[in-house]
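The form predicted on its own is given below as one chain in structure tokens.
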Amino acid sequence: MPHEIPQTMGQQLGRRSWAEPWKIKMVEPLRVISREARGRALEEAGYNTFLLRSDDVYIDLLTDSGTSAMSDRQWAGLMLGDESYAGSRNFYHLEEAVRTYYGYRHVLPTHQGRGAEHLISQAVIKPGDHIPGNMYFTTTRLHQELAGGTFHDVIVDAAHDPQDLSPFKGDMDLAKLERLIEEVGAERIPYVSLAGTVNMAGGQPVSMANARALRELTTRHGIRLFLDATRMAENAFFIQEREPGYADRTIAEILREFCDLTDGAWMSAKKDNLVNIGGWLAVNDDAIFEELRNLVVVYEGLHTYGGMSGRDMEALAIGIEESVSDDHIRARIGQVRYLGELLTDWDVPIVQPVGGHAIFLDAKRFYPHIPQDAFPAQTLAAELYLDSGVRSMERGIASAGRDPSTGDHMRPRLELTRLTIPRRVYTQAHMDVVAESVKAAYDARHRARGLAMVYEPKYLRFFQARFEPLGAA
């Protein structure tokens, strides 16, 4: 009689398990150090995670931002780096890279993100103009002030409703803008500015359908659109998922088609392409291009290298390819589903439908009896640092900041701590770990008492501001 092959668990439950589509080759040791000396560490950071030691962290969900694991092919990339001031063959490679998967036909690389988003808002933003977007993103809207614009928030109604299940929280709603445009006249508002899995809205996506109807619009009324791009190939995995008609294309197509639809993009490669540290600003006019390749001198660098070494341009090449693989995005993404559906199993309140990028524990159900003023996201940010050396951040009333005309707290609708899943890092034991500390906060929750902020600076107050804890009732 043959061996029987034993069931796996997964068949025992009448499913197939799926695995991350990478092996292990080489580790970095991880260690936890007690509860008292958390308590320590918590009290010299004051109580902002943002100045917690990395060295006192255990497992670090701070962020996405260059913490990914680079792969083989772009670690043996840096050792290809051509380290010549201009015209660097790394720099060709990312321009080809850039337009092969997102087509579009001048490209600037940038040290990050942020980097283009100052560059943009120079160039097309003047004094008085209005950038209407699908939720403000801290650096992007601080940037488009900085230039002197206004950001006005357009996207639909059901994205600050964290419990709506709608499957795309991060479209625009046309009417809004349509209301905006007549009211301040489309000379005033130089771009739209789209963003891919809306960060602080959970990291819900946009419809292709949105961006085609939100494309003709602004056509019509002669305004840009351009896009942060800095999560797209994950807002593509929930097009080809939720979508009609776009179940059989691949992630690579349904990005191309997306931003064709744009006429250009910021990028922090430190998310989507997979590296440490990186971004570009990719354009199709040739006279914004010309002022954009002008100013990144000023700024940046010389425009073959933005603020980057040729051998970080070389693993960013690579590092595009890598991002718009079907298998990696679907492992990124089940990764983040696995994490939220033990939560949601737990009852505990979370932002649905589960994002790309993280779960976002909404603190205003988790802790109904901390007002909004005593910053309960940063709270529980604390408390589940405190619990088990777990790191996640605050997307809630410190990272809003303050009103520029009224000087007071900006206070969203969505108070959110957020549990941000690096790429290619984690284990699911490691999620398992994570869920169980947040459960041990959620049982514990009414001990919890609320901070005030002690220190606050001039601009992101949410990477430095200082807090301490209230005391008890």
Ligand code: F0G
Second form
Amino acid sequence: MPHEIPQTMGQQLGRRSWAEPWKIKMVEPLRVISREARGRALEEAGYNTFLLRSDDVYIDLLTDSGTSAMSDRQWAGLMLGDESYAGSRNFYHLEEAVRTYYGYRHVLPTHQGRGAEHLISQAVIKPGDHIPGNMYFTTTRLHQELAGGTFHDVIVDAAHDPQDLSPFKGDMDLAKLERLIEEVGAERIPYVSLAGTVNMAGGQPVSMANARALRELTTRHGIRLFLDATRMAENAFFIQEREPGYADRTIAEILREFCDLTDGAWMSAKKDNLVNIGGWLAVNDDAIFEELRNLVVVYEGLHTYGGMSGRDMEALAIGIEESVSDDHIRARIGQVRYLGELLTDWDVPIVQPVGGHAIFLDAKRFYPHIPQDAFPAQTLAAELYLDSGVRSMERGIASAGRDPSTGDHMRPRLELTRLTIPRRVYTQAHMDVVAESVKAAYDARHRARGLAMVYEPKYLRFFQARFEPLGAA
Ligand code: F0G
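Structure of the form predicted in complex with the named molecule, given the form predicted on its own:
After this comes the whole thing, all chains and molecules, with the earlier chain placed first.
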């Protein structure tokens, strides 16, 4: 019998393979501890993957935040750090990069995204205000609430359905927004909070058409439109791929067109912008900038460093430029999709379509026998770690926290476990190992019993909460 010719993955999938537009210059060894040791580590961590030591983790998919690999150009940029207290030349480089690629007039550095969220919330939200947004994000909503505001989710219904295949599940529902404006009055809405892609919905994108309609609606009511630009370069990829008229436009052009529809943005530069720490806040309005520039010296640092060192601002300025490269984004999202395709082939329930930064396992369908109050997504994160040392993150009832008015759990429709892919860090072989571990956890799903929360911190409880297993396996 003739030998069967081995096929490449691309041939098996009926298309040509792609490869990352970089090669590896430096490596960081990984180690995997025994299953027994993982069991001990998990118990010590209160079954919360945030409380594990990274030395006990094999493949770390906790987050794509601050976990990316910098390029040789960024590392070289660190050597060009100008650590002057005031007026560092690296700040001006950063300012120029934000102005060029995101298009806003005024730029302030912050130590990370939530530093920027804090400042914008304090500057424009008054007690009793209402802030509509396309699904909550944990830190964003908390800063809006701490400033006295109430967050309202006005995302399209499709976003809450993990099996709905709509191409832009991050879009705002304009009718919901109109109703809220009628109910509370435009004067009680300091801004509309738009994020692309939408993290808690599964990294789902917002269309340009929706942003345009939103701009028109908010202008008509005299309401500002602010953007959480954390993963907007990835959002631009989906517009290029799915929205008529954008196939021939570059990521950079699409990003700029989108941002030009908004009045300002905050940024966790630890994601799209390819740095390990940093953020920025940018607005067009002179009066708001005046207030923000004053506030930044209270909470972050002088307005030309805002919590960042000069070298970090240099690496960020270079990272911004690299992050809008079409080849980079295609490979980045391509790797996430590769993992998604494997899991889809094996009938593992995940959020579809696959989004930009992560695979989100649908814990409600994974563990239909575990009630939401027994933390199915948290349970799945623990089981995955036990199986292989792969670290993931809960994005369900624990992350959603409690309703500030009733004190009860908020019970989001989406109960997800996130496998978040750092940028430029892991290879296709790592993705294979991860997929096989998820498959093993899925095959053993009937044995999982759920968790009880035994310690609950007041703010952003998912970071530090502790759990104990319910019943014996
Ligand atoms: N906005 C979005 C959409 C985010 O995903 C994050 C962080 C922030 C704001 C806050 O930025 O962490 O720099 O203070 N998300 C991380 C994650 C923590 O794992 O999804 P930060």
